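Take a look at this one chain, the form predicted alone, written out in structure tokens.
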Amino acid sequence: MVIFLAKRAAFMLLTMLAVSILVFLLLEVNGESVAVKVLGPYTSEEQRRLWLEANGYFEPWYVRYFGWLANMASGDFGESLRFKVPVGDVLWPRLLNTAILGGMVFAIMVPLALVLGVLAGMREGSALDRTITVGAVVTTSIPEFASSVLLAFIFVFYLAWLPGTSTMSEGFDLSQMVLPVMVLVLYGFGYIARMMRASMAEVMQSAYIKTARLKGLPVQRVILRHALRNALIAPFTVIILQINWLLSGVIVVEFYFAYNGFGRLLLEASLNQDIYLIQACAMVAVFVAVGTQTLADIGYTYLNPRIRFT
């Protein structure tokens, strides 16, 4: 396990370095373009030249890259062109907001999907199985922007039960979290439920489960101690990958409900060509993606003792 963790740490580092080089070359190698974004399109060539010289853009690109990488590693992402404050002052609160939203979604979505998947897999071909499968397919097929509009119409305009935005302008308000969480749960739980259903159905047909049931072991014990652990191996990857989706793939939901999260921040940075903010968001997203994949690999060793990494 120690060797595996060391290999994964080295892989994470190499991946981050490769992505950082790509991000730097795409956004920083053209100094003139950066100067236009920072100073504005109506500045003179002399003003841009002075700015480029003051910020070291006349040095070789690899020298600038290592300086830029050192600043990124120390948490100095530069100053946001849109918000006129250090990028970290905007990035970390937005990242925390998305973590809160994602945590609430996970707390509801994962148990719901696993329970429904297990029930459907245990009764393959039954009316319950067909109902759960159809429901999972339907909810997954409806994109977030459509379900956002539909749920807002029902709970905001028709029933008037919930607020239509999640700005949190007066502090944290749990009622403002209901609609964003509901939209994300409806869209995301179907993937996990269908994967869990297929995995559970396969495990229930295996020889060791049939033998355990023939020996007279209680069904609850067979499910919880034998079938469920092996059935979780395949869905575990899907569950972990949802973290990446909740980090940067919820742009539509956060923008629609005016929720100040990481996804909305990434959209605002792109629309305003906020180069330093885009760089920081890209590196954070890559770090989370590589980190969650490492967690998935480690989780395999606990779900299936036959899997060992060397």
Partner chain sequence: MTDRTVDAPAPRRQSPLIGALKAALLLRESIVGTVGALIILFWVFVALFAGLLAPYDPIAQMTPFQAPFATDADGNFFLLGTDHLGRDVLSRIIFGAQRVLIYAPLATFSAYAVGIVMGLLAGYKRGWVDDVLSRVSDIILSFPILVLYVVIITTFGASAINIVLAVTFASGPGIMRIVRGLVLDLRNRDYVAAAQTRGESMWYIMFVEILPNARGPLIVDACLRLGYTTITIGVLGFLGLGLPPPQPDWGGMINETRAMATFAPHMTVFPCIAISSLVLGLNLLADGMREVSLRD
Contents of the next structure:
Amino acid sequence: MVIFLAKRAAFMLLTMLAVSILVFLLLEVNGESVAVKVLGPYTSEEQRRLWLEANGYFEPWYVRYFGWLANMASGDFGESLRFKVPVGDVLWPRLLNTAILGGMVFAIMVPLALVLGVLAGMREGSALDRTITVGAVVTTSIPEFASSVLLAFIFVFYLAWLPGTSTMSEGFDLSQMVLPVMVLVLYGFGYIARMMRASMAEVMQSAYIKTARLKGLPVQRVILRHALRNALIAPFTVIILQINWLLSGVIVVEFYFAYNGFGRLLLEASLNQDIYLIQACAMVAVFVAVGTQTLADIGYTYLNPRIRFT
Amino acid sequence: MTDRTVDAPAPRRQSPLIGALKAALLLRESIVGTVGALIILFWVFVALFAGLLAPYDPIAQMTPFQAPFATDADGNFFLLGTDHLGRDVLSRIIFGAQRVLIYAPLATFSAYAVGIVMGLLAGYKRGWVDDVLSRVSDIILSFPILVLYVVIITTFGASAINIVLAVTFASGPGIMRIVRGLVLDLRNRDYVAAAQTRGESMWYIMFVEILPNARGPLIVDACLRLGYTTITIGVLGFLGLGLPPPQPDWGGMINETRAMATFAPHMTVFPCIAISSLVLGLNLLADGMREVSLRD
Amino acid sequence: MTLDMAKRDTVSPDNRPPVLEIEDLNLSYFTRAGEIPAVIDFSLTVRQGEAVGLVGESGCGKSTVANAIMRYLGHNGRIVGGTVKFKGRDMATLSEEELRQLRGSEIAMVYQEPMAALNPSLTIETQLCEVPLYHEPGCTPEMAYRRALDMLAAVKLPDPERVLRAYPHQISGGQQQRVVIAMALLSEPALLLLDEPTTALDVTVEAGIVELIAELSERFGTSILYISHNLGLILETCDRVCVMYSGEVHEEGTVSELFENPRHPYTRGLFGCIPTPGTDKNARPLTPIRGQLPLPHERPDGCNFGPRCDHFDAASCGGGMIQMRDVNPATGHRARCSRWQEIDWSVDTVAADARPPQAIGDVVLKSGEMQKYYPIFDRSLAALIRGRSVRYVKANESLSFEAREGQTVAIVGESGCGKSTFAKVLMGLETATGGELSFNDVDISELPVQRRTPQQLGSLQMVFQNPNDTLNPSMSVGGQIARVIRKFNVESDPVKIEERVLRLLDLVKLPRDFARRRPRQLSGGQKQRIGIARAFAGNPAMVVADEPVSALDVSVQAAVTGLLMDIQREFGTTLLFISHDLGVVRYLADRVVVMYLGRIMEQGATDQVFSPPYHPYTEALLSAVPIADTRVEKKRIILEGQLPSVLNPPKGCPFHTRCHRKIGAICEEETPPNAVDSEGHTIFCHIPMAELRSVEPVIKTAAE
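Please give the corresponding structure for the form predicted together with its partner chain, as opposed to the form predicted alone shown earlier.
Below: every chain and molecule of the assembly, starting with the one above.
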């Protein structure tokens, strides 16, 4: 187990390193363009040259990379060009906001999807199964931006029940969370529900469920004790990896509802070529993604005794 | 021992065309799949005959903010109304279909070409080739996908070719994983061993013996992925990173007009319905195909 | 442990109360294609303490009967007529709750794959204790635990406490099946349904399980319905037997009567397909049943067996359903044949002609001390510290034997003995780690397939095991054979290639238009025939057949083996036949090589290996194989212990951990010598040859 954890941690570190090289190559290697981004397009070549020299951009790229990496690792991401403050000062509050949004989405989406998936997979081919399956296909087919527009049209303009933006300008307001959460849940639950259904249906077909039924166990016990545990193994990984998906989803939703979160920050940074902010956002995103993957692997091992005891 | 010939039912000869027709007929057994196929056929028809179907030039500016079913002072009838610049929404949706139906399949196809070669190599060769390819794809896949798109497109600029390349880069590894999994199973089949023992080359075995037998799950996946790519192109348009204007693009149409949705929702809602229906069609078709193939 | 074969007394069944009565059961599956009858007009009575066998080939409906008894038919299966009564109660009238109380406590079931039958994420304790906890009001967890523990001891599992704590994957396949049997017997059911309970297990493990079932059912007075495709197993375990074919019972009766005097052409045909000690490929060849099983929706009018029957007569067999007829009302022997009184049963079925043995030529293949090790990289911390991070699986250890032109050499052994690894090295899919392997006087042990010439490749070809895997599903049959012909430079002109493909189809007795078919349009036996045609396309000097018929039904097996041998005879090909089935090996091999844990235990001419002196492992293997012949008497030897891991094989003689003739410390410490009995017959054992020679034969055939 210790070796397994060490291996996972090492792999996580390696991935982060590889990604950091990628990010660095993508954004930093061409010093000239960095200078343009930092100093603006209307600067003279001489000004840029001086800036590049002052900031050590004439060193070989690998020397620069290690310097850059050291700064990143110590949490010094540089200064945001747009907000004119250290990157960390904008990044962390925004990340917290996104965590609140994501937490609410997960708290609703996961139980909903699992229950629907189990109900559908328990009796494959039943009317309930067909309804849930088709319903899940329809909701996952509507892109987040389309459902944002459509839901806003219904609840904001037509029914006027909910606010159309989620800027939270007067402090935290739960009603402003409803639409963003709804959009993400609607788009995301279908995928988990379908995985859960497939997994449950497969387990229900298995010989050990037949054994349990033919042992004369009551249906509840067969489902809850024999089927569910095994059926949860495959979707578990999917659920954890949805955190990764959520990082994509929040970009659209936060942009549409003007919610001050991480996704909107990344988008603003990208559109404004706020290079240090992009770097920090990318690295944070990858950290979260790789971290959840590691978590998923560990959880999977724990859930599956066939791997746990070998 | 015995000279009796094994009893055999009458032979059935099958040409590829009949095979395709049969597959289509088989799909008919799935209601879901049929609905999906019809939706897709509808959009393909629209895209193919866009020039004939569209009542107006999609970038011609006429009377702004016309509601659906409105006729303006010049006697122009707008079935779905006009946008803030006076362009006919219906014509823009029709030409937008053409655009998405060119770039989404192109990007998906390109991602598949890369993913299949990588997956075949990793799954068949195993060893260090597999290690390297799998690690690289793990790293790319560990990026949240839209973050990757946003970073790539803002760095290299929004153009059709960049979108195709970005999709290839971002979803090639996912395809590789699927292909690799299928190959790991198929490579142990006896007919692969038979090919090996008659001295076939690696490429022959990969492309002739293995790949055709992986086609079932890959076609289903391609359908789903075409849906994702459609969404991706839509999202990029919506974020203002999509195909450059003024040519109509569904995501772009939504982005340009969403601020005015309070008083002229038709400008935004119709493109939303268009893109959702196309993706729905693809997803339903994939579902139907999977259902039919499992039932066999 | 050597026991005399103990067959259960056949008490006259009529004085015992019936436990299960099935009357005129008709059962159908409802699919898109419409109603498909799976079981037709099925009647059966099982009395208390009786063991009834249900035999038949795949798709005959035997498992459906078991599921119908349990009322477990899935959503598309339905009983359309007849009744199933358990202890006088009609199962159809039971409520869900009554049914639940019955299942697992009164009727229990054991089926084929023990690993799949146990829940992978629950401990064995949980899965066993559930049974009494849910069936016996007032049963405390402590009582349930005790009961589980006692039952595990009763099924002879070593260290029951440890087994209870384990998860299913932590114990071996044979142990898993013992756990499943323990689970079925925990609440002492009146009826035990066994659906191919040993088919997934090795023969030596099977023998142990079969003995256990017989012992336990005796002890608890359980009635048994034993479902199997293996007639030999039914003979060893049952009092009465029903033979099913295509959804119907075609013959039933007491085991002795049905085995000695079958009165249905299908039953007799089945016996003609099974290699028994009396058959021989030259003197008394097997007689296959022609044709194949009808698909459920393509059953013929009249007798279902009609199209394959030599006694078919349109007037009496052609129209309408054939009824069961009494053959001997006193013993309940019945047959579904309208001509059973007209057929002269004393005449053998169209007896295949005897033929002279084949001439044996020069040495084609010579394996000299060949060894194949697979490195296993141990990345655990402990191994790193000890500096022993690489260990070896010794898949093949000093294999030495020869095969001559026109000869059939069989390699036998149970799973994991290394027989398939040898085939891989021979074919060049792997290279040997040591020793030599010369084929036509060229050492090919380190020549991978990529470096072999087309001639070398073409002269050494293989027939594979799994019919569904052997052909590429997306290419036409003819195309696959044509590819081989081109690849081995046999022909290059397209017209000639086409011609040769058709001639190869003639060779394997398939219609020529099969060339245009896809593999999925072929049955399992037909696919294997194509596999044989493909192997012979390049005029090979030697063909390796890796379990070529083990996945086929009995009636098809005989035809495919026959075909393989006919072609071999025609071309004078050397055949290396890899198998776990001693019956088939005895029937067709000239020489036999017995392997265990990567080593050759014994080799010699077939007669030498199948009679004393034996290697103790050969002896145990021979005694474990069920034989479908009432005249045969067999010594019963049950091997104890588990098959050791190949990663960590026992020192000295690899068989000492399970050997019933172990003579002492020498077996554990020293590698045995290859003792020579007579010309070409060697035994890898420490026991003096004189002692081995004095061992009684395992199989004795009573005089006819």
